[in-house]
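The chain below stands alone and is given as structure tokens, in the form predicted on its own.
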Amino acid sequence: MVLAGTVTHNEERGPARPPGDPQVLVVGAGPAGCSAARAAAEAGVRVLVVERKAVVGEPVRCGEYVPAPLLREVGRGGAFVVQPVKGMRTILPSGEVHTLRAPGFIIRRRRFDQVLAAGARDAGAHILLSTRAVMGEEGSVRLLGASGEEWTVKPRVLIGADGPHSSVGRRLGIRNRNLLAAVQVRVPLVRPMDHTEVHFLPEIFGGYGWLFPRGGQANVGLGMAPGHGGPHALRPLLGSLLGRLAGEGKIRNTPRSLTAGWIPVRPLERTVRGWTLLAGDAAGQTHSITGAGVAQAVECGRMAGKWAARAVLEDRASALAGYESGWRDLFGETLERAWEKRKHLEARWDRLEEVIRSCWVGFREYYA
């Protein structure tokens, strides 16, 4: 096992296990997990984060755009910023282009995650990489290292921040079935861009294609609802989108770094049960229309860590209800509106040009 010791690729070798059972165990070292770990450790409890991947932040499954306010909250001098963007252009099937001013940044998501991991470590949390968590009985968790190490811990609070197919969620009997399939590649840009682009096309059912500039390159991808050609339809549709963008003189159609994954599009009805809670993608805290989730993951992770520490220090599971009500007070209305808009959009997809203005955040009608 490896301890995450720096924000770069170089992880320092450490002991196979930190001393003593953790009071808070976090499964997953993404933005939600690392934010939770930092908040809990700062509150004075023993925190262990386990991550099945060998390197924090890899592989990158993200468009890598974040809104400007998040950068100020995370701080660390913006070591992960690639470039600023001024706004977003929405391109409709008819070819109409609508521009929205939306300041933000394109980031190196790998570096961003590692900065958050370093913040958690600096606060006192231990992070073990190449480690799987297997849920056991009566609150126990078996930890399995890539080199064969194995031991069992029994944390007071368990935080599941392990993505849309959360193993912690399955332990609670919770499975998020509202997911979009997504695929993305990296391509060279013909010339620099200072806006993101979102492309709505009839064939990308319930989703959209995107072009997010990152210096001399761009992330190009698409996400769509399953059941309309299945996952096998993603690559041909991506190839068509790449051809379209190359034909418009925006990119060179020489894709590399293909990644794919799933995006939750509906928040779970319940994210706390007993001494266990879920955060980030594991809780479905992503925006149902845009698929954006990094900002929510960071903030909800912080709340998860804060309330987990309080539950430990006060020795009462009921304290975790503060997390459930807290994140819903902050994001619940926005996410529920997005979910209702998604249902409306999918039900009328054959009238996409007509309904998109009331169903996409780039238009004023969305907020009416």
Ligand SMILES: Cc1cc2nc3c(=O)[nH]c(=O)nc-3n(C[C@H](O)[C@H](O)[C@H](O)COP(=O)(O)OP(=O)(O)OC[C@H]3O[C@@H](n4cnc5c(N)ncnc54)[C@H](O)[C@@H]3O)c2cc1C
Second form
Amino acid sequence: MVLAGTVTHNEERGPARPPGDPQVLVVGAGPAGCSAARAAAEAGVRVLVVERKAVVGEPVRCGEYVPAPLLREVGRGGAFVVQPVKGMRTILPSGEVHTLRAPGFIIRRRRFDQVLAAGARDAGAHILLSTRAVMGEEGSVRLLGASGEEWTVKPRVLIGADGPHSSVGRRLGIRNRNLLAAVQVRVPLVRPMDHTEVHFLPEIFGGYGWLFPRGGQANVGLGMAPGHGGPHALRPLLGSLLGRLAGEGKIRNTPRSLTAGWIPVRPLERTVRGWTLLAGDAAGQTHSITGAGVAQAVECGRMAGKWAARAVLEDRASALAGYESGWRDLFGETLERAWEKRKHLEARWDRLEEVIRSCWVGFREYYA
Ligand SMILES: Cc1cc2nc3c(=O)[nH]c(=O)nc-3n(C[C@H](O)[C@H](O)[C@H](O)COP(=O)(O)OP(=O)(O)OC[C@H]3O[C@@H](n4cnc5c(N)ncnc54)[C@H](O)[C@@H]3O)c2cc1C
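I would like to compare: after the form predicted on its own, may I see the structure of the form predicted in complex with this ligand?
Every chain and every other molecule in the complex is listed next, the one we just looked at coming first.
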């Protein structure tokens, strides 16, 4: 088991476990978990983060686009920025192109997650890599190291920041079945681009294809609505999207390493139960229409950590209600609207060209 004294490398072998039981246990060292850990540690409680992967941020399962305001929030000199983007081009099946000004950045997601993890560590949180959390009885959690080590902790507050298939959520009897499958490859770009591209095609049911420029390369991927197959079913569609983009002279169709993942498209109705709370993808805080979730994971993670620390310090589980209302105040309306739009869009997919304007964030009508 690796105690992540420096979380960017896993060669540092620390003691098998940090001193003392954690007051707050965070499962998952993604953007939500690291942000939660940092906020809780800054508030003065003992925080342990467990991450089943050996290296924070790997493998990358992300188009790596984040909106500009997030960068100001995270700060740290933007060590993870690959390039700025000015806006987004939406391309409809008819070939019509609609351009929206939407300043943002393409980031090195691996580096981004590691910067967040370093922030948590600097604030005093312990991060254990190669360590899987398994839910036990009566609030206990078993921690299993990759080399067979095992121990049990009983934190006061448990934060599930463990992604779309959250095992912490399952312990609460919550399973988010509204997951969208997504696949992506990295390809060479023919010439630099300063806009992202979003391609709506009838065959990509309830989703879209994307081309996100990344310096001399691009992330090209697609996501499709729940119930239309897992990532395997998407491969042929990705193949034809790549062929199309190559035909348009935008990319060279020599993809490297395919990544696949799942994106929750519906926020959970409850994200707090007893002394446990969920944040980020585990809480379904991604945007139902765009699939973007990094910004919400950072913000909601931060709130989760703040309220978890308060619950510990006041010895009062009811304090966690502040998290539920806090994140819904900030994102609830946006995410609910997106979910309603998704249902509308899927129900009228056969009239895509007609309904897309009221269902895609690239059009003013979406906000009407
Ligand atoms: C193909 C794809 C493209 C995307 N593109 C974008 C994009 O361009 N922009 C954007 O904003 N969003 C994008 N998203 C969504 C974004 O990646 C997520 O919303 C974001 O990662 C959520 O962060 P998180 O911390 O909640 O979860 P994650 O980043 O998934 O982190 C959860 C962590 O928990 C760990 N974990 C899980 N179970 C356990 C366990 N039992 N014990 C220990 N550790 C555990 C996992 O290993 C993982 O590291 C994309 C998603 C996909 C799949």
